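Shown here is one chain on its own, the form predicted alone, set out as structure tokens.
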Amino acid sequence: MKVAVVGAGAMGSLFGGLLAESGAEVWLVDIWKAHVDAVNLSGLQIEREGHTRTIRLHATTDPAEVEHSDLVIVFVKSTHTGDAARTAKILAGQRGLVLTLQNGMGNADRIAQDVDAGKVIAGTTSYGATMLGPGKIRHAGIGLTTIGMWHSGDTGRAGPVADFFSKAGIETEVVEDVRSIVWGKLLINVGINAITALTGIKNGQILDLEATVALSGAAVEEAATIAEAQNITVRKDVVAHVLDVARATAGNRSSMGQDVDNRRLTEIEAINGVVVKEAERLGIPAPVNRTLTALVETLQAHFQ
């Protein structure tokens, strides 16, 4: 299978790394031009608990290099997906998936607005990864990759990706009701990443006191509402999970915090943000996601 990886941060360079180890023929696509420079010269680095080994692929910031894909992986933050659709669509050709595993709602819909519905995939993953410099990059996590068409509850076209992934050590599970798992994946991320971006603390640091446990279950429980009046199944104990979530990465910063260190755009929009919107729409309050939204908005609009 040809891949094709559309954002070649942290995640898409670790995911594209594995895919190539595993045999598979892989390009990076990517505007960070010392990256894909890096890449060329001396392959992907992966630092993985202190041990590191180079991985040999392709990369580029040309798509038009790259030709047809059978499957393109969109790994963009969500302020840029308008562009990787588009990037996609050319590289997928008339028969390639697009899958997306970013952060955030409203990604795959974005993405089926130039590529064929019945080809968006879309997913979530527990993988972990960190940029550490052109070329070289940390993989800090692994658990389960989950995926699933987006407009169809048929899983045919998923299950041979689903399988590509695992024979090359991503363990991945296809579900029919993908929405439940990407709007999962949102709640953890709202109920962590704006608190963390905002007042510059590790994840596990959430827990250090009530006012910041009951601040983060707070913006869970108001998501969560939104989601279930959507018929999106929410697990009960959704915020003793997010809690745990975070106690299970204490020791890291998240990507939203990490954007703010950096002083780059944060996914705001596609994480509190859409929570927000979705209030609006249904005519349901959402206080917390809104100041949440709002505060993040601020900060990175007087960024120098």
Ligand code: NAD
Contents of the next structure:
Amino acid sequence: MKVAVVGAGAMGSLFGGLLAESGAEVWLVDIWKAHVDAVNLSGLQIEREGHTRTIRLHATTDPAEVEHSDLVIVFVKSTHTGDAARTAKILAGQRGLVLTLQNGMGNADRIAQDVDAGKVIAGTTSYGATMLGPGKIRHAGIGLTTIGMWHSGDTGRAGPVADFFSKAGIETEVVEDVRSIVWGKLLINVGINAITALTGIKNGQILDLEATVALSGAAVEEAATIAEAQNITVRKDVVAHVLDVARATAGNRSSMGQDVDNRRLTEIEAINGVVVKEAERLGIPAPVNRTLTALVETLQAHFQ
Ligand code: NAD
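Right, the form predicted alone is done; let's see the coordinates for the form predicted in complex with ligand NAD.
Let's see the whole complex now, leading with the same chain.
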């Protein structure tokens, strides 16, 4: 299978690297020239538990260099999904599938505006990665990847993609109701990301104070109500589950926290912002998510 990855930062490089290591032809497509040049010159370096290995694969800033791909993986931050969707359409051509494993809600719908909706696959992954510098990433988390066709209730063409990933060591399962899976990850991000971004704390420190536990729970409950109003299946213990995730990732700074630390635009619009938008559409109040969204938007509006 020929694969193109649009947005080859931490996660795109990780997935691209693992698929290339298993023998696939992989092209990393990114606008970050220094990273592309480093990968072409010296290979992609993946650090894992203190060991670094080097993987050879193609990288380019010019999508025209890549001929049509069987699978295009979109791994930009959600703030850049529109641009990436236009690139994905060109790379996928007539027959290629387009997969998003990005965080937040709205990415698959945005991609489906450019790409034939029947070819869009969405999902979530428990893998984690950090960008160390041009040509070098750290592979952090490992775990299950779950995917499904975004616009049909059956498993459609997602099965061969899951098999292909699993053979590369990325354990992947296919579900029919992928929207509930993507909402499930969204609820975790809703309960952790904005709070840690605004306060500078690590994920586990949410548990230290009753005030942050209550704030996280209120944001998650609001979002869960909105999900259920759209027939999304939400686990009964969702508030406790989000706190369990915060505990399990206690030492981590959330991705939104890291974005704020580095004065980069965050994915707030695709996380708490989506809850606010859907709440307005459905006529359901969402004051906690509205406040968290407004505060993060204020913070990032003043980055120089
Ligand atoms: P990142 O910032 O490391 O990588 C994004 C890359 O996209 C950058 O290299 C950037 O140059 C590139 N880019 C931006 N616009 C582009 C365009 N138009 N065309 C091509 N490339 C473009 O981000 P990341 O941490 O890899 O996260 C990507 C997505 O995965 C996000 O939605 C994030 O929430 C999600 N995610 C991240 C992790 C993690 O551990 N990092 C885990 C799960 C999910």
